[in-house]
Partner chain sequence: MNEQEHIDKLMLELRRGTITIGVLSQLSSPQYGYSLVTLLDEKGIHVEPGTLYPLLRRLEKQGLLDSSWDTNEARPRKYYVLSETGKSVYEQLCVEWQSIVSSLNDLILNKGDDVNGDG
Amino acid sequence: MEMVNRYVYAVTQRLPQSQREDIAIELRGLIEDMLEERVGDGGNNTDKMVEEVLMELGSPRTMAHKYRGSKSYLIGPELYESFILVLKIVLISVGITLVGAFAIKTVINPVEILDHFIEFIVSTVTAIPQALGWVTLGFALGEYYGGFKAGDLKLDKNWMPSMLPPIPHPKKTIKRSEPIIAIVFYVILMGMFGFSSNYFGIFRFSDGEFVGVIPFLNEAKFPEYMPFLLLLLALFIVKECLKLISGKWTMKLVVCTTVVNLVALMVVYFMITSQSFWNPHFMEGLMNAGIVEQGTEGYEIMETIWKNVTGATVIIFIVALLWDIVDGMIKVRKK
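Coordinates for the sequence above, one chain, the form predicted on its own:
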């Protein structure tokens, strides 16, 4: 009954997550009843009978269309549940990030609480629409390029059961939790860079009280890089949305991942190799804070680390993005 399993899998993968199990049971029962009508009492099913039944039912796309009805949505029923789930998680993540950053800023520097609050409001009305917008775009692209369209029914006239793809290898599948966790991570970064980029650095304390931050980034020039950084994170969010929609590794997904990662690599390289990206007064700030003293071994070690931070960051990004591509290609080849 492998062909039946493949048919049921192909149909249910085109339906909302919450309906798949019930419809799989119902569809198997329907196929068994149709086979029994053909076989009669005491007979055995043959592959030919199974093919005839599946031909009568129609292609998986046609059958899924019957279960959920016609649609003309930006995000169809097949993806709607996952879409709403991700939107809720993104909204909560952005909210927690912005509120947390506001609270930390207020505790560290309560005198400027009004400025912090204004920044919080501005970040809220910009970060949330951006995050939700990019998630919506990712699902819309998945719906358009990978989803079902009523006009596609015409393509199923010559469908045959032999055209059913095999059920994917377990290692080929993508757990829902993986892209969702990644989306949350990118959304949090988007909120942090948008609201509190000046807090990326070494925190200074005196007698247990906060006195300032020695930033890693060049705060005077960082706003110029912000659009590129937000674009980078947005591309990653779209990529993870496509993974969530696909549910399994395919060559199309690998190609998409490759394109996004190459663009991301170029954006990262452009930003961090620029002399104006990093704080040009970082070592001076360390000396003024009394953390290191010029001419000492500690100063030389810290200076060496600071000079090599760009190269190390590029290498880490290259390795991580290449592994994302290679891992996908390996899983696609699983049978």
Second form
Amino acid sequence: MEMVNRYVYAVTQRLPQSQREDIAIELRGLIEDMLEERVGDGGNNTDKMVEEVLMELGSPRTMAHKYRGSKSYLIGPELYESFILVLKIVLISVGITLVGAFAIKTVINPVEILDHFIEFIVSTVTAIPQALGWVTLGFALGEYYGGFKAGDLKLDKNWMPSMLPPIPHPKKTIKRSEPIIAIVFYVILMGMFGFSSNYFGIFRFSDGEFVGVIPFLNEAKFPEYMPFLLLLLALFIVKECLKLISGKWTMKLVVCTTVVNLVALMVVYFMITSQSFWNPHFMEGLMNAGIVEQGTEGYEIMETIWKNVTGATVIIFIVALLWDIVDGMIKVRKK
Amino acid sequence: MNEQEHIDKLMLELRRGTITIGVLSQLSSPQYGYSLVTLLDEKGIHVEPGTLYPLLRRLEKQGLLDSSWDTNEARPRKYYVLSETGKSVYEQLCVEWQSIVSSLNDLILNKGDDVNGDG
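Beyond the form predicted on its own, can we have the form predicted in complex with its partner chain?
Next comes the full complex, and the chain you just saw is listed first.
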């Protein structure tokens, strides 16, 4: 009987808690019934017989699988395509970020290439499973709570040929490559700001050797800004995802783009016009590095540029984000 | 894949649907799992218990079967019987089955007569 207990345990272990007891009783009954039939044919209830019966029932894994029914997958066919697409984008972005970081560090400091390479390997081993895990978790939750799936199936049931959307005008379509490139770019930016914002500045070289960076940003205050910056980039990524899903310019998409861009504009404006965003010692840094000398023409030019950098950045942002909206608007109106 | 494997695979798909009808047909009176295996076996329908037991639970969950535990015997047994929904579903399935059988028989038995179709 020990073998039977083990079998029942092995099956029920693989089933949801709520069904275990019921199925255990049922299985035990079944095995006893099958044994009884064999004894009836002439013979004793031997270990060999028990083994035969269990062989007939098949492995506990298969048995449990049959009890669980068809839904033994994490991400079903409805979500699979978008899962693979998002996964590819994320992994490519992570890959580029890692290789990029390695390349930049090596250029800056070629002597320690071995250390950089080890760091690269270590971060690859940790970052890729993380990216994979988060994407999978997101989709698995989507699958589990099944919001998308129920909706999609319903749509398919009531499907009629008249519901086929018109083929979008070639000018209205959004090439898949555009949002994908944008997402990759934002992920790289996130990586840059998140892990190496101190490299964001002017690189100083002396005799061809890297000696330091004169940072553009205020390193002491930057951690306060970073969450906003990362959220902003995340918002941009959501925007690009919407473009990717939509595949064509629609009024809805333009409205979403507008909202995201306006929010972004406000955040960027408040952030970079505040006193503490930029490095207050930038000019001093330039002087100390011997790049410019006080009182010379070069110094004045640099100072003018540095003082106007905020205004210029705001204007560049406004133009770029407005163009994003106007471009969409024009494309929607095209017939 | 050789010929026999193709046949096995196709037969598996073919049986899957017919087993449900077979099971429903025998449940106008209550049966427990193993008695149903024997009953179907006697009538030439072979079902593995490992297939039948989960199937019974699934049909119960879908509301086609009602179940009750009988604890009076030496070992507790779960008896299944057609529910009201189950009865009407079974009747409609029978009609569908008959129509499939006659259509397919038509196709198989008259395959030479109608080569050019009706167009």
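Because the structure is a prediction, the values reported are computed rather than measured. Superpose the two forms; the largest set of C-alphas matching within 1.5 Å is the rigid core. Residue numbers count along the first chain shown, from 1.
- With the core superposed, Gly285 shows a C-alpha displacement below 2 Å between the two forms.
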